[in-house]
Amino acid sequence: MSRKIILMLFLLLSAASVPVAARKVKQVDRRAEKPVPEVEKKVIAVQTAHTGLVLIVHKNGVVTMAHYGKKVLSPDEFMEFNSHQGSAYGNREMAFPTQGGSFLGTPALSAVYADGSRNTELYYVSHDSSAGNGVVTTTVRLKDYVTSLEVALVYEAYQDEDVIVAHSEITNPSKTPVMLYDYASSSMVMPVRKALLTHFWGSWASEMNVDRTVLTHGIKTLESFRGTMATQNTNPSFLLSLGTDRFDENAGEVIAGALQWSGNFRISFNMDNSGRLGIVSGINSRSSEYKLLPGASFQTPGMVWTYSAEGAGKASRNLHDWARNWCIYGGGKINPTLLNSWEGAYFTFTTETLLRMIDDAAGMGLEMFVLDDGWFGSDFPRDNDKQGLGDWELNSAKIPEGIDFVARYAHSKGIKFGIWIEPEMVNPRSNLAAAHPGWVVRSPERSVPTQRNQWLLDLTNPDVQDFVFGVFDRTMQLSSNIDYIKWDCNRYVAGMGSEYLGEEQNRFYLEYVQGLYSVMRRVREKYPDTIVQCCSSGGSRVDYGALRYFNEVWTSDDTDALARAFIQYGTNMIYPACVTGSHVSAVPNHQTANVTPIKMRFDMACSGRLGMELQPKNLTPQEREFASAAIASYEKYRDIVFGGDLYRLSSPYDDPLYSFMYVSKDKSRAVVFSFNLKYTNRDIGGVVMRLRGLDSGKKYTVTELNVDKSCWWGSGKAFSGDFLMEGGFNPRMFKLYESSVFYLEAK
């Protein structure tokens, strides 16, 4: 038998031994490929007053990113731009990279189709721009010509603030569902061989600590999977210093980003082998695969971007301007100074306690009194944190006269009144938990994990949304004199499960946040003028998604002035001081047991929205006198803190004398804060501070506030902005916890 015949017999026998199913898999799909139409090559420029993002549409329909940074006067010159980057491994500068084709990096979009296919390749269809009210919106439409999936990339360019907010809109025009496994808001790619990432980490009473990491090859990811309280451990924001391993406030290229989302998030930084950095940011899709039904669309939250050629300080100021003008509910208006009852009374109070605290608040010159936890619960009185949450009836044993009586008393003293609620939560010991066990977030047939003795209500359920809105609504009906609501949230998601969602449990993390936002929209429709604070066990819901509905945040439950130096330094890198609730509390501090002078406590609190968190009757006469003086002087300059430009002069991490200043937009006024966080050698003398942001040609009278004897020889005198910015300002501060506030006014 010839070798040829033997070989043919062997191949036939081998094929017969392969299972039929396996042979079918190996069959070639000979369906005709769907052609991608060739398009005209073009440049798409998304520009603000000083920054720009440039996309290139190639003839084959692929859209790539060519530039994000300083505004290019002739963006069309990118038409022939060649990055010289190899594409052998598919690592092109995709504007919105997908899982599919030859791309091998971190996808902004990955999907699974009805036939099991996992490939998505997006090509250009069209784009358009519209302008109005200082914003230019550019929409770039892409399509997968095999699956028909459509993606719109939307860029809102805020002209004066130099901010671009990007989001994506994914549409399924097919007749079968599409499962989305990744659905980012934004993707950026840029040529950079070195970059320093500044990001934020923390825990309860220690939020927004600063970490700095030099990005190396590979992937660095910032993410949260807490469901609620999403920003306690990691904040969905960052600053990126380009081309350097050093952080600089005043020089160098810096990109800053922040996600508008109050739930699970993921921001990944991929430094690849070709010298490019890809940044993909959006909702964390872990355990949140999204079924996009036929004809349906899904819109991702906004990713806020800004670029600075003048260091990190300018990037922060851009974000602050945008937040006050476009994002924060109420536009960053001045919120009242206040006394909060929590650390002064906790759960133990009577009507008399509250009335005397109101008297003290009014007597010191504060503008509002806020009644914190403990005012509700009838069958399960809220005398501790173990019961009562969910039962929002008045605890008449504590306040038999009613909330309206207390609120009217506050107004009779010339101050506003606020009250605390935590409507997303329920204690197991409550009438609500007994009446509606199906409203509790829980995994079937498993025990419900408790945090702070409480459970989480299921905001994916419309009935629960109605209840949560009703808590706010009924609380407001307790008195026509309620001006302020403190909305708290004191636990994260554990043992996730929703009776309402049934088999669609993957929708929970998404729809919880959407349910919260839906409630807040209803709140704002009915109560547009009520001041609402976003509190979440302190600073665990500090993000630009929540701030669309809230006037301010409770920065941290840690009220220690030393700790707040670090917490507020990190917070105000991204979020403006106008949202930063900052309170003077008793010593030893209830969180840290630290003892700081009352002047330092006031000076630190006055760098945000000033409040007090103590029992005023425990203050000495001298402390009360100082408090009244500090509150009065704060009212003189707080408009600069709320609406001015922040300049960080030093860092609490790197310098024992931590200093920063706010400058009014017209540069006519400024306020400078300094805190000595470490004893220094007396022989050093006055520390030279180079002030920033002043008009070099103006003369400023410089006055130290709230002291009998100034720490600077020039207090009360007038100096040129040039002198103050070039080394003439050198207050002498060497003792631990010394602090100063200097007020500058141009004459």
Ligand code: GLA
Given for the second form:
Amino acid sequence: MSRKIILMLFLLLSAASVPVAARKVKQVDRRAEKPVPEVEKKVIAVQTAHTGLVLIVHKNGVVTMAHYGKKVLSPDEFMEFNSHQGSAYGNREMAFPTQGGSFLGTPALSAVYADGSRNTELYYVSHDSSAGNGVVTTTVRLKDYVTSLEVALVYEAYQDEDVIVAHSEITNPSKTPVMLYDYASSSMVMPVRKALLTHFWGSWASEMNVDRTVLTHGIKTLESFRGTMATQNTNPSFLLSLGTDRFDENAGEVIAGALQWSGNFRISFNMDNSGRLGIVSGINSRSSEYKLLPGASFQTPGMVWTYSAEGAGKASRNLHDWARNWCIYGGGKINPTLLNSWEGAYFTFTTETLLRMIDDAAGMGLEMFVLDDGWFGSDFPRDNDKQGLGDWELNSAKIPEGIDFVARYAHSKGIKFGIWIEPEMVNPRSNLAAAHPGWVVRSPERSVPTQRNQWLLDLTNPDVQDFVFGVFDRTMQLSSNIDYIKWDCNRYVAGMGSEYLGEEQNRFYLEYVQGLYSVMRRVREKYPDTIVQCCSSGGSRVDYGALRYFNEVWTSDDTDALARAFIQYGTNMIYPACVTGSHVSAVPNHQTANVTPIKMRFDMACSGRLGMELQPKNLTPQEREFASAAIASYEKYRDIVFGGDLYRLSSPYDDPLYSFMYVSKDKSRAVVFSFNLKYTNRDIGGVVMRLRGLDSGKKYTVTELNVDKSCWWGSGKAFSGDFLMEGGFNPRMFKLYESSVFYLEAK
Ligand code: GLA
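Follow the form predicted alone with the form predicted in complex with the named molecule, if you could.
Everything in the complex follows now, all chains and molecules, and the chain you saw is the first one.
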């Protein structure tokens, strides 16, 4: 048999073994494809006074992003804009890229449907916008025509502050659940080929250190998976200097972003091969796939964006303005100066200790006394950090007269009273742990790791939410003279497990934060006027989600003025000075052992919300006298620190002489802070500081505060803003830890 015949026989035999129907090549039935309705091509412009974001709706329903930056005068001109990327679903400029179509980058949304399919393609349905009260809200509705999944992109444009807050809302109108594996708040894509990313890293007592890196091709991600204390190692915020590898305070294009979420987050920067930078930001969905039930909607947290054409300084000022006007609870109004008992007394005090601290606080001119940890627990007295958390009744061995007695005493001395709680936590050695083992976050049959000897309570459980609210509520009932609560949170999530959630452990990280916010809403309904500080081992919960409920944060447990230069520099890049609690403590510093002069400690603390955290009776008479004078002078200018514009004149990272200033909104007053962080040499003495933000035509009297002899020849005299900004201001500060505060007032 020839080879040809053998081959033919083989082919015939193998064909016979295949069912007849399948023998035909299966054609894709294109009639089964769901058509996407054609729409009218249009441009959607989301604009503030000076910035704008432009989306293009293409005829085939694809929505791409064409611009975020300076406001363009006629956004409609983008109608003809051809990016040479085409407008197929999945091109690189998708306004909200999904897993599906031909999109291959980092998706803002990925979903798995009941039939196992994993494609989502979002097409334009409609959009509208409404204006009111300085905010224009634009909603762009998108839909997947196969699965019916709907996504609304919501952009709130804060006109005066040049801030756009973006979030998404995902709705499942189908009859079967949809699992969401990525559900970002916002996606931005820009034609950026070079950018310097400024972001923040840290650890306990060393938060908000500044890192700078030029973005290279590939993906750079900022993320947290700590559950609680989400911001201890990294903050959900950044600045991006565009088109440059240099950080510039005063010039160039800068975009800044900050996520309003107090749990796991993820912000990824994808510099791709087409010269585009995509930024996808939102909740970190790792281990948190979200089951979107039929008929349900899921709203993601807001991503706060701003753009500045005048460098990083303006980007920070925009965020600060927005935060004070629209976000921070209490609107950044002045919070009282205070003496906190922690570093002065730790767990060891009696009523007498507290009363004398109150006397001293009032005597030095402070406005509040805050009783920190250690006042509670009776069967397991909180005499150290090993026991008592969860048992929020008074330790009457320490304070037999009760909290009301101490609070009334403070009021009788003319100062307010605050108290510490840590309601999300429990020590294993406590009555609460014994009574409610099922409330502890733990994985069954595994050992429960403690951190700072404590466990986390499961805030996804509504009973725990009631308990946590109850801790706040019952503490407030201890006295009608409580003005301030310091709310602490000193551990993160490890060995995650929730008895309450049963098989749906994927809900934990998300519902913990939602549980916290729901408790805080109840707190704010009942106690609208109580000042509440957000503390989490210092600055481990510093974000614009928490700040909607809290008046201020405890910036860091590190109270060393030198360390604070760096921590506050970083923190205030994103968050305004009005929220940054900043305390004068004893030397050697308890965290760093550094010894700084009392003046430097005060000058640093006065650049935020001033407080003291030491045992006043250990101050020398001279130190006490200095403290009283510094506190009195702070009252003269603190409204500028709280509500003014921040100008960073130098960076503590790059310059041994670190300075910055705040200018009142009407430019009639200002305060300039300077710190010599490193001795260089004597010749360097009179460094010229070019002030910023003043009115060049106004004449300012410049006075150095809290010194017998000023370090500047011009102190007490008047100069034009022009002179001060163009090189006339050169205080002589060459010694290590010399510091100065200059107050400027226009005639
Ligand atoms: C945390 C806080 C401190 C102090 C202690 C009390 O560490 O950050 O300020 O309140 O807890 O235990």
